[in-house]
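The chain below stands alone and is given in structure tokens; this is the form predicted on its own.
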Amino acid sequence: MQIAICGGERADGDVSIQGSKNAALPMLAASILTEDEMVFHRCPQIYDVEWMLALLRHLGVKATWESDTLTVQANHLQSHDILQKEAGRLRASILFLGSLLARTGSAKVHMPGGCSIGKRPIDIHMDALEKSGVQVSDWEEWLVCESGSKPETVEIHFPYPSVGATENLILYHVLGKGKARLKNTAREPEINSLCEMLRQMGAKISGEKTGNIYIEGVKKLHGIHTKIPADRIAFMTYAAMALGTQGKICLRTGGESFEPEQRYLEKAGCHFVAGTNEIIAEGTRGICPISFLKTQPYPGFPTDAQSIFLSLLSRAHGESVLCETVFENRFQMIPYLKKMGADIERMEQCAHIRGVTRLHGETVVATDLRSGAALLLAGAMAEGKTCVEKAENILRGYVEPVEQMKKMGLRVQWEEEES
């Protein structure tokens, strides 16, 4: 399937920000840490969540939807193996290592896949688990882990603040005996959401906002109702559409402020007015260049928003430099932006962008989730019709993107790809 956008319209409408993909996936992995029922409100109905549910159901977990509320219960686990098909499509499948080891003492997980933006090595996960007493072996495409004698106390210093490794070690250490101190951990908001949910379930965790997490294992966790936080990358995507089209939209956030995300968009010229449960994003002043911007672990500029800014800055009134320090293949969309008329020169892991006065519609390809969303933005900013092929990649992380863009007054629709 492809999405067709006819550019030239100013965004004018309102959008409700969905639940966060990057928060929902580790929270779902944590659901097997209790036999009780877990209820997740504002859970995004996206491909990545559906693939996660397929893995949970393979383990014997019951899962049912009612609107955007997801109920799961893992009172009768039937396996500690992760099905190969779904694991090969979903990077977050690696998070079952920590939760399965904590719940069952064993885990057999297929080497994860999920996207084409870079290698994302899992050696940080493995090294930390081994220091925690886990026996790790590699059988071709499988990781086989057995929980040995967990140390009474363990201290782990991550060489890099990996989000996935931080989540995995949290999931492993919250159950059972022993104490763990994790240093140089990731501090993304999604880590905070996971820790807060686990605390509500009865876990003893502290320090997640400092980069040094302290965990004291408990015998049992209980089920709760919890709400998935709003998606900060979706917020940035739709706010960027207001800026890119010189429009004005209302983003219904449910009371979340997104202050760090607003600051980066403000550098590019977006103006925000905050209300109680919504934020107005206005881009009528045009796009400003940013002399230098690079992706970094939180609280730095998020790599997931890099593609969005690549599209935005291609229409800025001046020159910008955007550097990618997290994933080596985040610039796959540059040839498509250049096809649309952008003036971008790549030098290793930096893009030198000279803003142009116009982009024109072309047929382009969503090589991954974030570049696909960024090409939708480019299409909305361009003159004429843009067709984004392989648009199903966008559905990995965005709930009904076409419908949301229509609510913003943009001319967009699903089409069959030409053979």
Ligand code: UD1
Second form
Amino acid sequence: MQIAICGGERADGDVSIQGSKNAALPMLAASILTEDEMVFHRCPQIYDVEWMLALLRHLGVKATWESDTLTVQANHLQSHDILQKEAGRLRASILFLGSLLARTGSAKVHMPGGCSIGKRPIDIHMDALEKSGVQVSDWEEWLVCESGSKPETVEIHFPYPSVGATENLILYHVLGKGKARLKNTAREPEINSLCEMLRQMGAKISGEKTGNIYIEGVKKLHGIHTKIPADRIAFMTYAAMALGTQGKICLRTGGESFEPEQRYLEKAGCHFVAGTNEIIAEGTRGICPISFLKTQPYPGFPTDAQSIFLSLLSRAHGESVLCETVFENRFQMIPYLKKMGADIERMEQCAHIRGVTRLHGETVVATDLRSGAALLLAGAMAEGKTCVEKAENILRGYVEPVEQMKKMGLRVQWEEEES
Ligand code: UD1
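Next block, the form predicted together with the ligand, ref. the form predicted on its own:
Time for the whole complex; same chain goes first.
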């Protein structure tokens, strides 16, 4: 599938910010920690969530949609296996290690897949689980684990604040006996929303905002209704479209704040006015270069927004340097931006970007979710028609991106890919 976009229009309209992909996936993995019904409001209907539901259904979990409310109930688990077909699609499948071990005492999970943005090893997850008493009998194609005897207290220092490993260990320790102190944990907002949800379910967990998490396992967790937080990367993507096209859009946020995200976009020239339930993003003054910006774990600049900034800065009034420190393979879109007329030189993990006054439409490829969204932005900023092939990758994380862009007044549509 491809998305065709005719550039040159200024964004002008309204966008509702969807529920967050990276918050929803661990929250869904946590839904098997209780036998009760769990209700997720504002759950994004995206491929990654659908694939996560396929994993849950394979385990025997009931899952039903009503509009964007998802109801899940794991009262009878009929399996503790996450098979290759399902796990291969999605990195977040590894989160079932923690929640299955906590719920059933054993887990068999095929090595996870996900976007092609780097090697994505799992050593931090496995080392921390082993320190927590988990016995791993296979660690090649399959991860075969038994919970073994959980130590009464355990202290684990993460060598790097991995988001997934932090989530996995939280999921493992919240249920059952034992106390755990996790140090140097990830502090991404998605960790906070997972902990907040678990506390509402009855978990004893604290300290997540400090990177030093304390958990006291409980016997039982209960079902709740919860709302998935708004997606900070979708917020940045659509605000960047206002800036990149020198337009003005209204982002319906449901009252949630995006201050850290706004700060990065403000550096690039975006102007924001916050109301009660919405934030106006305006880019009428054009794109400012950023002399140096590098991705880092939260509260640093998010790697998931790096591709968006690569597109934006390629049209800035001056030179920028953008470095990637989190995933080694997140510059796959540079050749496509260059094909569209961008002046970018890659030196190892940094991109030296000299802003150009025009980009032109081309056929390009969405090699992964975020670069796909960034190429849509490049297409909106370019003269003429851009076709983004493999655009199904964008549906992994964005709810109806074409419809959203149309609501912003941009000329965009789905097309069949020519074979
Ligand atoms: C999550 C997000 C992803 C985001 C990333 C960083 C989800 C579903 N995905 O991915 O969108 O870009 O956080 O904010 O929430 N690493 C190891 N060993 C490990 C684990 C990670 O070396 O055991 C490395 C990774 O290869 C990578 C870095 O640590 O270089 C960050 O990975 P991590 O924070 O774990 O990201 P994910 O949880 O995979």
